[in-house]
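In the block that follows, a single chain appears as structure tokens, in the form predicted alone.
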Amino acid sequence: MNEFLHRGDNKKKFVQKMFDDISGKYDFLNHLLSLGIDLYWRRMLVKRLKLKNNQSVLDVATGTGDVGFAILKHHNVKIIGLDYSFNMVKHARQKSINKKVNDKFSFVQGDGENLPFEDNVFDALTISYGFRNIGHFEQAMSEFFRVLKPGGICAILEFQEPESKIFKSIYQFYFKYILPRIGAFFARSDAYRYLPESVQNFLNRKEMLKLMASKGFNNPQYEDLTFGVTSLFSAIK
């Protein structure tokens, strides 16, 4: 039985609150409780993207920024990081000022479900582990799709469940008991019981590319990363 929504406006009013309450610990915490693995997986995100200089990128459910500085690492492009809490886009901007890129990386509170954005202005759209907190998956997929360029990719990092046996009862036991203890003792304890719960009521592989081909994305795919912990979703306008 489970403890909290996965689906509606309620979850995403729970989902705001609780960014809004751990954004100062979530950098260190999303280190920590990956052991650091985080940061690979972002590269293989922007690896995916194929960016070219002077592109646009909008990076949905943008947190701190990470996945933005990832990418200005690498390439010469803008980008818009739009987050729905409002203490993630305050760190986020303040991140970008310390690293000397808020002429490249700026910050709007926003819902991934509504863009304020015109249609197809983005070369890219990127989200990591930011769609499982999502109220409504079809509506934002829409939304993805209708900002981004004829040609542009979406790429989403998501949580998935191993498909090995035995690394699916290691990820089980880590994700369920472990992850929940060192996450209460830093920040709000529900946040931490929350984040397993929500990869077990995600949509799986398969649903993901059904929902991206659906919304008119050509060649949905999917390439497992780390004995397949973690998913990365790619498809084309």
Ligand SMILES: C[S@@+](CC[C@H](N)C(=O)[O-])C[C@H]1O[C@@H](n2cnc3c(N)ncnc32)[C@H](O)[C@@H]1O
Second form
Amino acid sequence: MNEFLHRGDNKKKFVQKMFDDISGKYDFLNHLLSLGIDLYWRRMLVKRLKLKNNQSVLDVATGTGDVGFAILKHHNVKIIGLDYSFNMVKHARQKSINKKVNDKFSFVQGDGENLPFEDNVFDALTISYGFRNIGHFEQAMSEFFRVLKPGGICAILEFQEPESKIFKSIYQFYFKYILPRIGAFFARSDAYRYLPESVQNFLNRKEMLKLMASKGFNNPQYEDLTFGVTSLFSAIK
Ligand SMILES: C[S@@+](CC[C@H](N)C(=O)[O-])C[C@H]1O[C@@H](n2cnc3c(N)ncnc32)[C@H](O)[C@@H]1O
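Form predicted alone done, so how does the form predicted together with the ligand look?
Following is the full complex, with the preceding chain placed first.
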């Protein structure tokens, strides 16, 4: 039995409020609960993009902006970070000022399912640990396709369940019993119960590839990272 909703408009409202509430603790808990491995996962995402100078990137569900900051360490590009949570955007914007990259990284509060951009404008679109949180996956994927330029890359980092039985047991124990307890100690207690349940209810690897292909993307593929706890999906418009 699920405690939370994993599709639809009410999920969207719940997720928006939850991230508004935990925004101040998000970075700290992210690095703590992933034991710092999230930095490596985002680096792999950035490598996959193969960006060139002056290209444009849309980071959907940017949260506190860490994908964008990882990109700007290596590339001279323009980034827009879009997020549905007002408070996550506020934190991201302040971080970009502190890091003195606010001339290259701008922010929009908005919905990944209804992007406020023209067709064919971005060279790359990234979304890291955001896609699972979206209310309508089909609608969002259509929007990603629409705003990318032909030849542009869509890259998605998302949790998956490891395929190896041993790692799956370790992962399930950590995600179900350890992570919610640590999370509850520092932040809204349901947020870290929602996380494992949302992974369990998310699309699997094959369904993700099928969804990307169904919207017109070419060469959808994935790479498992860290024993398949996370997968890096990518495809070309
Ligand atoms: C787990 S955080 C990921 C943040 C960041 N990308 C990272 O790698 O740390 C998920 C983010 O997805 C955002 N989100 C959820 N639904 C969204 C939607 N429909 N449109 C845009 N952002 C959304 C949340 O507000 C939250 O900031």
